[in-house]
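Read the single chain below, which is given as structure tokens and is the form predicted on its own.
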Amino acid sequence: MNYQNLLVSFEQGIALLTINREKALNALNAQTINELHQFFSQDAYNLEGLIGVIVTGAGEKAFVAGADITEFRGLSASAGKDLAQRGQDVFFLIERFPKPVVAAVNGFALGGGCELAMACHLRVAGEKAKFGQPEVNLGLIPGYGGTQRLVQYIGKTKAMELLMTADIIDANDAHHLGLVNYVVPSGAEIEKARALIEKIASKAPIAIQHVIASVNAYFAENVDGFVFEVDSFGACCSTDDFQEGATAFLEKRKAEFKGK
């Protein structure tokens, strides 16, 4: 895996995805988003024992403050179509991926950087950490999914007022509205997601893949989503998962899943 703006790590089953543009503000230019799509649609795969991954930015003052305007300049609409595709489709293979991915936001998300917050599955924010889709101050409209998961996240009402003034919000704002699941001291906030992937390791795997896909059939267009959760509570009930977990459960014994 060679990248020029992202940090890999990989410890313990988790891998730490960290964007590594702290000059930029970690703004997500067209090498982040071709490289994102590398790690979520091969490289990760390839993570023999993963279990989960952390997203952050590099540095205290961003976790991403939004796409890199400089690559904007000069437009059409064709290629803006292009773009908007582009994050939309990385995007998309993150709020798939079968692990959990967890954002570890530690400053600024904003534009491109709360949508690629809201593609994970959870949400960790530090304290100091700043929320907002500004994106109509530059005479635009989020591209990369915001329009749709910011009112899936905090509903129409509080979203729309959200995406027509631009306004920020902070941590705590974000969680009462139900962007993020959890507020922690600044610098806490890998800590808090590796703690959360490892209690969600603990759980069959398969079981957790069905879960992911069957929470995201509920917002797929021309899906049912409780004939999904049908389908997926079936293929959970072939399982050797499901055994151990119900032997387990009658003999008052902790499961052992072998994710099979």
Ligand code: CAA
Second form
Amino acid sequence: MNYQNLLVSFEQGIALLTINREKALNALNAQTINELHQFFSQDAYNLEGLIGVIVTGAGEKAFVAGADITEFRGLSASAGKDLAQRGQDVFFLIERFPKPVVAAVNGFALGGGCELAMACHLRVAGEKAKFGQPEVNLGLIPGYGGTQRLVQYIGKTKAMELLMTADIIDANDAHHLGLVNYVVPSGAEIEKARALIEKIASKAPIAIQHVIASVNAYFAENVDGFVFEVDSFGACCSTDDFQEGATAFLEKRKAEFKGK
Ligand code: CAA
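Previous: the form predicted on its own; requested now: the form predicted together with the ligand:
Okay, now the whole complex, with that chain kicking things off.
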């Protein structure tokens, strides 16, 4: 794993991925998007014993302050479409990653940064975190899935307002709106994200994969999520872990899952 803009550490089964462009408030330039692609399409799959990924930003000020605006000047319609498509493709890799991905939001999560946090399965915000989709200030709209996922998380009423006003909200408001799972004291985001991943790792890994895929199916085009759930339920029934889980319950002992 050789990156310019990502720092990756791997400890006790958890990959901590830090967007490392602190001077630009960790803005996502093309190189960083490529590196996220590399990590979530290949490198993460090669980490033996991986139980989950934490995504965070370097420094105390920003998670990610958006796509890198310095790369926007003179962007044509077709280059703009390509840029948005590339970002969306990478964020889908995150959303569909088969192990929990938790955003530890330590500061500004604006534009593409809010979109990155929303592509993760869970979000822990430090109390100084700020969220928003300020793209209309630039004559743009979100391009990395923000108009879709913000509606999914907080509903049309508030999403429409935030997207049109470019208002920036604090961590507590984001929590009340259902955009983040937890608000913790600043500096404790990674610890909380780690605790969530460890809790999930005590469950049956294949069942967790099916939860992720089935919840995503609710939002997928031309997919009946209920049918998808039936198939996933059936697939879980064919696992050793299901036999172990049900047997352990009946024997009144803790299940020992093997991910098989
Ligand atoms: N792209 C490139 N550089 C950025 C950046 C971004 N998104 N956000 C901040 N920076 C840079 C600034 O240009 C500045 O660089 P210099 O020191 O070289 O001047 C440095 O980071 C520090 O930023 P500020 O001086 O602006 O810090 P501040 O405390 O005054 O303000 C802020 C912080 C409110 C986050 C402000 O930086 C800001 O508004 N940033 C832009 C936020 C934004 O509009 N994001 C959306 C981008 S578009 C997008 O993401 C589209 C999409 O969906 C794909």
